[in-house]
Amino acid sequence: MTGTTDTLTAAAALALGDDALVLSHRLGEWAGSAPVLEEEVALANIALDLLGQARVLLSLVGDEDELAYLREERSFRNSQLVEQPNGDFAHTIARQLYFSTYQHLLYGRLATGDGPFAGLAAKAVKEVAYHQDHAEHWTLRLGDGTTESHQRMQRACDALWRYTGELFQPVEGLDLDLPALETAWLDSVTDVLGRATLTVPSGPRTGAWSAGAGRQGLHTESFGRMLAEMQHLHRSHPGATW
């Protein structure tokens, strides 16, 4: 892409596309090991929705396959939240609650404008509404369930809290009222956690290395291993088709 506007659009498309691509792969890792069959299908469907979003966004930047399978770790611009390992089911649900709430608010705002992402956002916001509803349902079920499920859900929410601040850092090419977006996110997440009898984590959400470097290509240790797995087949058989 050429020109200042196109360069900025590409930067935003890469950040949003990488978020969707990486989280799609993480959710796909549940295949064959989800707690119940119904969740196997639900998580797979969410992963496919995110993969579809990633394909559209990455195609605005260049060849989607090359961008997904041939880039090095430092070239990815996803937030650190989406690359966090699945952990137990509660951990996956907390990650999904935090991200899908953000993504639903983000796409809702992008869909109302006339920018380069309006068309994608108008379609994706409907998908993400389901993702958010699914995460909220399980947050309530686990948080207000047994003592064990409550403790696991609280630990997951606490552990991932530090990665949420990065979602509201400026992204080149996206002209948004980020403070308003963050306030809406906090209000929504606080409401869900309260109804789930969970405590809103009190730790920092921004600062130094704690979270905020993913957009600059600095990722957590687990991301390199995930990327190697995701890219293995394509790199092992370059140019192969079937």
Second form
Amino acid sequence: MTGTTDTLTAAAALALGDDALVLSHRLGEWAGSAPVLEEEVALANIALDLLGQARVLLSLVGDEDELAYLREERSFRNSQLVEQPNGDFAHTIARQLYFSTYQHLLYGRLATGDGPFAGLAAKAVKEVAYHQDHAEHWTLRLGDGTTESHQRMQRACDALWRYTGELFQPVEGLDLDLPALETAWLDSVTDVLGRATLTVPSGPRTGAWSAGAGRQGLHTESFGRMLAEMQHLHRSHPGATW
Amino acid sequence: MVTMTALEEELSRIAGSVPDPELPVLTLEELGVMRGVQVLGPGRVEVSLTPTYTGCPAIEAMASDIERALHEHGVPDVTVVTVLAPAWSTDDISEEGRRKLTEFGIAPPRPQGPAGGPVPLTLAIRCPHCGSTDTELLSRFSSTACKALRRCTACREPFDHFKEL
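Okay, that was the form predicted alone. Show me the form predicted in complex with its partner chain next.
Next comes the full complex, this chain leading.
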């Protein structure tokens, strides 16, 4: 990586890097409490992939540790979807389905051409394909499972729906055909939900208060608590090493 | 392709023979993560390495193992740089590497061609213990991100499968 990232590239790297970092931390919160051992390992592995992406992206902006551990809430540029609490397992899977579908399409587009993210995107798109595969299989299993699992999966899809519009708001520094990305995302999610016997949520995908807000540094209530936990050790013991 | 000098080839062989920290039966050369060795000046060498997965934690151990191996060979100044492009693929694992994985009890990745990502389950994955092709997926992620957990329905043994990337 060169030390002279231009301002627009840095802005985009911060948004995409924060998405990866924050979702990585959320998934890491499942360690020790996932429903089965295999899922514990799966969620931790997905978190690790995302952390690797975050490290590459944040290193384009500045010092990765300072960016992760010493920024205030308002300085984070992640979308509000990824900061949503894990909820029950269905909520985590719905968040994974929405986000991995988006990220797979996004990296697929960034991988073509010779933009500043092409190298990372070409690599990460292959990893994210497994994240998407994982989310799809669980959506099918829960949606087309028992009455209880179906209800919970539907509730989770409905609850997170309002955060999905933000993913297709313009990101400073990224030159993308967002309407095409959004259409492809809707087609893919609609297909999976249909096969899972779930109903595509009917509510709005953005609220007046939430449209694009995470990318501008406005976050939901639970994000502050998540950051407090994530940053606590580094802030209490600056420079601590193993 | 940049042509290497005889010295670079020798150093490349030494760096490439370092075992993978997580799969010590494989060398870094067999894993396909070595991207080049360049002599920058007297006693100054740069080694390029590519990670298997973007977040692979083994890359730091690989870098320090390479540094140690080259120091022992009398190179005082070793830098290991990480390159992402072109992205590593399981197709980069050598034939010898695949054979060693099977011997170690890990089903090797299937060849996949240019598309990448999850492979439709058309090609059978063979149990590394009994050789049966009658195996089932238990989890898409196993002890490391690069492996999936499977079970052989013939001998009932669970095993790791180095999944295609």
